[in-house]
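Only one chain is included here, represented as C-alpha cells and corresponding to the form predicted alone.
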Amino acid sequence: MSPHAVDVRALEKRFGARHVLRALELQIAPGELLGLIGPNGAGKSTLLRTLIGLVPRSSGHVHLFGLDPATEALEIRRRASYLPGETGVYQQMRGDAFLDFALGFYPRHDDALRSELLEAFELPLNQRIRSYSAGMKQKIALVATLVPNVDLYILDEPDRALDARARFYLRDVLRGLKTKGKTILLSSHHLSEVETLADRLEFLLAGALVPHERVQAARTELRRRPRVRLRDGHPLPEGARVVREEPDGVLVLQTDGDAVRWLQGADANAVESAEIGVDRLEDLYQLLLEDDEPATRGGVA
C-alpha cells in the first residue's frame, strides 16, 4: 500500500503525436493541500483527468490511495470529488433537482458544510440552471464537489468566474477542509491566494514539473524587474533597460542591480508609476520558458 494518497511516477500521455505530460513525477501526502500552477496548455488539466481515470496515461505509474484509475476508477470515485475546469451542469434542471442528482453518487455528505455554502452563495435554487450567470454556475459546481464526504478533492480552477468575496470565502472552505485531515489537489491561476493555502506550489511548465530551485531563481530574477509606466516625454533613467513593453504602454524594466535602490535614485518627474516584487505569472512563465535547462524533476515524497 501506497503511503501516498497520490502518486504519480513516469507518467506520460500522448494524443498522437502531441506529447501533454513528459515522465510526471508527483507525490501527495495525505492531509496536504498541494497547488498546481502553470499556464493554459501546460497540461493541468489533462494531469488531472488522469488521475480521476477520464483519460487514459499512455505510459507510467499512477495511484489514487494505491488505486490505479485504469482498472479501480470507480473505487477511485467514491474517495475523490472532482471539478473539471470547464463548468458542466445540466442546463434544463432545477439547482436543487441537479444538487441532488450529483450529490447521489456518494454515500456520504457533509450537510453543515451544505448549509454554509447555499447560505453563503444565495443559489436561487428553485430556477433552471440556463438561468444562472457564469459565477452561479460555478458556486453550484463547487457545492456539489465539495460536500461529497471524501478523500481527495481534485478542483480544476475552482475560482473561475468567481467574484473576489466568493474566492476569498472558497479559501476558507478549503483551510476547514484541510483541517479535517481532507488531501486537496488545487490547479489555479491565482498565485498569490494559492501561495498563501497550500502546503506546497508545483510549477507545471510544457508537460513536466518544473524544478523548485528553477522557480525560486526565476522569482528572486523577478524581483529586479520593476513594472514602471513613464510620463509623455520622459526617457528611461540609466541604469535599466526594456524587456517588455505591455499593450498598455508599462515597460518591464531588467535593473543593473536592486530594482528598489534604482527607482529611488531615478528621476522622480520621468516615473508616473511603479510595480515591485510582485509576482505575476505571465512574468514568471515567460521567464521560465527562457530557461534551457530541462524542466523534468523527480517528485516530492
The other form holds:
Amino acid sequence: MSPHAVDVRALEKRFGARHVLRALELQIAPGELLGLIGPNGAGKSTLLRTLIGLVPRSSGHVHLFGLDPATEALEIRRRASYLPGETGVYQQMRGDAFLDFALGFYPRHDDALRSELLEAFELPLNQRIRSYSAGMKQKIALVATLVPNVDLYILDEPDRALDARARFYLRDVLRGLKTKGKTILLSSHHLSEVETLADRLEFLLAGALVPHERVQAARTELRRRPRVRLRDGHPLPEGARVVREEPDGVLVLQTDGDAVRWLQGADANAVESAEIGVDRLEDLYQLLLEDDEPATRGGVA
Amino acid sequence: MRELWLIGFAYMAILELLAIPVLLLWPEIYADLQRSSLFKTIGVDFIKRIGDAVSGRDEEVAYINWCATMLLFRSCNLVTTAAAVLIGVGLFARERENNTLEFLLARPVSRSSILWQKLWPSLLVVVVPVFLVNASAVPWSWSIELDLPWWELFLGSMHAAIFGAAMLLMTTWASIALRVQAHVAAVVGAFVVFQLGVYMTQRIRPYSLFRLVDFDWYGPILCGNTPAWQMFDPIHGPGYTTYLLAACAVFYALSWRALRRATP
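Beyond the form predicted alone, can we have the form predicted together with the partner chain?
The complete assembly is shown below, putting the previous chain first.
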C-alpha cells in the first residue's frame, strides 16, 4: 500500500497525436495541500480528471489511497470530492434542491461547514440557479464540493469568478480542511494566493512538472527584472535592457546586476514608477518557456 | 424532471386530441367510405389495403381496422417517435453542453446507475401515454355504439410502446456518442426521414424500420388474427415485437458502452 494520498508515476496522456501529459511524477502526502500552477493548456485539468477517473490514462501508474482510478474509480470518488474547472450546475434547479441533489451522493457531510459557507457566500437558495451570477454559481459548486466529508479534495481553479472577499474566505476554509487532516490538490492562476496557502507548489508546463530548482532560478531571475514606467521623453538609464514592453507602457527590464542598486543609481527624473521583486505568474511562465527544451521533471520533451 | 413531465403531458394530449375526432367521426367516415372509391384509385399498394380494410361490409371489423390505422399506425408512430427523439436528444448531450456531465460523472455513483436513473423516467413518459390514450379509445367507442377488443388493443399498444422505447434508446445512444444536441437531432432526424423514405418506396419497403409498425402488422393484431405468441416468436411467426425488444436491448447496451467510455 502506497503511503501517499496521491501517487502518480510515469503518467502519460495523449489525445490522438497530442501529447498532453508527459512522464509525470507526482506524490502528495496525506494531509498535504498541494498547489498546481500552470498556464492554460498545460494539462492541469487533464491531470485532475485522470486522478478522479474521468479521463483514462494512456500509460503509467496512478493511485489515490492505493486505489487505481482505471479500475476502482467509484471507490476513489467516495473518498475524493472534485470541483470541475468549468462550473457545472443544473440551471433549472433551485439552489437548495441542487445542494440536496449534489450532497445526496455522499454518505457523510460536514453540516457545520455547510452552514458556514452558506452564511458567508449569501446564496439565494430559494432562487433558480439560472438567475445566479457566474460568481454565485461557482460558490454553490464550491459548497457542493467542500461539504462532503471525504479524505481528498481535488479543486480545479476553485477561485474562478470569485471576488477578492470570497477568495480570502475560501483560503480560510481550505486551511480549516487542512487542519482537519484532509488532503487538498488545487490548481490556480493566482500564484501569490496559492503560495501563501499551499505546503508545496508544482508548476505544470507543456504536460510535465518543472523541476523545483528551475522554478527557483526563474523566480530569482524575475526579481532582477524590474517593471518600470519611464517619464515621457526620458531615455532608459544605462545598465538595463528592455525584455518586453507591455500594452500599458510598462517596460520589463533585465538589469546587468542587482535591480535595486540599478534603480538607486538611475536618474530619478527618468523613472516614474518601478516595481521590483514581484512574481508575476505570466512573467514566470514566459521565463520558463524561454528555454527551447524544457528540462521538466521526469519528462520527455 | 418538471420539463420531462411537461413533455409527457403535451405528448399525451396530442395523442388524445388526434384520437378523439377519428373515433367520434367514424359513422360519417364509414358512410363516406361506402360511397367513395378514392382508396381504390390510389396507386400505393398499402393504402389500397387500408382502404379495403376500413370500408368492408362488416362495420365492426372495418372500425377495428380504422383504429389500427389511425391510433397505432398513424398517431403512435409519428407522435411517439417525435416524443422519443425530443426527450432522448437532450438526455446526455445537454448535460455535456451545460458542463453538468463532468459534475455528474465525478459523483460516487456508477455510470450504469446514471444511465438507468436518467432513462427510466423518460421511458415511462414515452410508454405510458400510449397505453392510456389507446385504452381511452374503448369508452370513446361506446359513445358511437361500437366495441374495441381490450386484449388485442393492449397487444397493439404494447408493440407501439416498445417501438417508442426503441426510438428513445436509439436517441439516447446518439445523445451520449455525439456531443452536441443539434448534431444528435440532425443525425436521428435524418435516420427517421430516411427510414420513412424507404417505407414509401414499394420495392424496398420490407427493409424499412417502419415495416415493423405498419398497418399490415397492427390490423391483424387488433382483429385477433395475430395471437400474442406470433408477435414474440420470430421462428414460427413474424415475431416483430421480439425484434423491437432486441433493438431496445442492443441500444441500451450501446448506450451503456458509450457512457462507460464517455469523457467530459
